[in-house]
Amino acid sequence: MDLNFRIPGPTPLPPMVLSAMQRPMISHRGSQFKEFYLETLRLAREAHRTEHPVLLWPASGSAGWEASVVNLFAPGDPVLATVCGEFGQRYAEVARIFGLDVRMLEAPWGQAVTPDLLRAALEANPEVKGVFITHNETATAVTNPVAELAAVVRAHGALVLVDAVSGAGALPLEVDAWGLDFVMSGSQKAWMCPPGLMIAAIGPRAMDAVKGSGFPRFYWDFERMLQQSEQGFTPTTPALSTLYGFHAALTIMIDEGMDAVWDRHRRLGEAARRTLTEGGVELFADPAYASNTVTGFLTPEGVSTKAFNARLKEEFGVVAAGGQGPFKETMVRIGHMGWTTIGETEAAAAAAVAVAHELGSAEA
């Protein structure tokens, strides 16, 4: 049985990406790499809708949390973390570990952080220097209204920091037009590559903030990476095979057009939600903020996520993900981002409906 791989990352890889990654090694200090790397960075800027630097590190996407903290703040700096799920909590925890004064704005899991909530939190914490926003909360299948939230933060005068790990490359993201200062993601989700790259779009206000940072840093140093990247090189050994794949994936996306990519993911999300709801499965996320890259729902009462996903794989060949945090044992998440089709997404959702009815009836 061929597997329908539906976890929200790592995602399936296009043949063009797989083929590109088989290229032989080249000197990462030679002219061939320079030409290739400058072109990759140009494509990355186009995909992020920014004229400012997009920098790449060999790392997982989560490394962006630490990189942003040590470059943009000093110990004791007040920041506001907006949290509506597991990954917003993790960003806040990284900042806390490094000694920032972390203020919290929490929305219930399944709900979005709204501009009104954010505005009130900033009025209560006028001294904050930066606000952490999760673009797409993978744990709850909620997409936050980043453009509106960023406008509130900019009016306040703080930096806008966005975790876009499961949003970038699939959901609308206008780095310059929305005034985003730092946006990080990972190669393994909608960018259609293996894990291995942390991708960071860094605006001019963020680069200015680097000068006032109070943390030592070496590997994550924005200025050092920028200086090398402008010359077409990297300060440390690059993840060459993953970069080959990333260049190929970016080429696919730019050829399709980013607006078309975003619209395709809108249709994927709608297909997943429609199939599940028509089958009587109740979705977890607030419909007004439902994600177009991942859809989550609770298992039937008394049925563990492990049992549900085991049946889903055994009977239908669908590989789905479990929940996070308090919903680890009771939520199923189906990914639909990157190299996938509406047919694959509908098939996975229909299989989930069938398993929900089977196990729900058995429990009843």
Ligand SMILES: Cc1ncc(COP(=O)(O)O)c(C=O)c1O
Second form
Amino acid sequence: MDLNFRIPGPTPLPPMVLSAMQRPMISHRGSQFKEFYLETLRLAREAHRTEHPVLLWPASGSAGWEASVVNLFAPGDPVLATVCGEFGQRYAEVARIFGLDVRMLEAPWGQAVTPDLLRAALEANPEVKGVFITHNETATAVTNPVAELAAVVRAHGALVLVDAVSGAGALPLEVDAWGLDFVMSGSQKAWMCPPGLMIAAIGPRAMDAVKGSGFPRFYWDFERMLQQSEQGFTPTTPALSTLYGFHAALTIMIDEGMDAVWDRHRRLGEAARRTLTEGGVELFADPAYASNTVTGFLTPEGVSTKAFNARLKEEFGVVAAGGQGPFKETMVRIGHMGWTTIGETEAAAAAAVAVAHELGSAEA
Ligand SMILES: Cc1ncc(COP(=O)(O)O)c(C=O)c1O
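To test you: the structure above is the form predicted on its own. What is the structure of the form predicted in complex with the ligand?
Shown next: the complete complex, the earlier chain at its head.
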């Protein structure tokens, strides 16, 4: 049986991506690579709506947290981490590990970070040099209002750093128009590729900040990577197969048009939420900030995530994810980003409704 693979990343791969990845290796120091790489970076800039560099590292998304800290700050620098779930917390933790002075703005899990909360936090912490924002908090299925939050940060003068791992390539994201200084993501989510690439859009204010940074660095050094990338090359061996896939995925997305891609995800999110709520399943996230790439709900009283997801898979062939942090054992998350259809998304949500009724009434 083909499984309806619905975890919020890695996501299903389009046939074009799979076949592109079967291409043979080429010399990463030759002209064929140069032409291919410059074209890939151009497409990546287009998908991010930026004219500034987008740089790629062989790595998973988490590398983006560390890369931003070691390039843009110095030990002891004050930063503000906005947190509404597990991934925001991890960004803050990485900054703490490197010795930044991390101030926290926390919203309850299921809620978004709002511009008013952020304005107040910046008034209380006027000295912060950077603000961390999670575009889409995958752990709670919440999308933060990044454009509005970025405007508040810009008015204050700090750098805007965005973790867009489960948002980029699916949810509206205008790097230049919104004034975002650093935006990072990973290839395995809405970019429809296997894990393996950390993708970072880096604006001019961030490139300036690199000059004043105070950490030693080698692999994550923005200037080194930028200098090579501008020539169509990489400072270390590139993840060639994943790059072939990324080029194919970007081609599909740019052909469709980013506005159309974002609108398709809006419809996917609405389909998931409609099917669940009409079936009587209450959603975890505040509806005003519900994510269009992932939807989460709590299991019926007394039913573990493990039992719920096992039933979903055995009975309906749906592979869903569990929760994280305090909701590890009680939340179920269904991903609907990248190479997926409304039909697959609705089928997964309908299966979740059936399992919720079956296990919920069994427990009653
Ligand atoms: C919002 C967010 N940030 C960061 C990460 C970490 O990315 P990775 O697992 O690729 O290191 C994830 C992974 O799910 C995520 O959803």
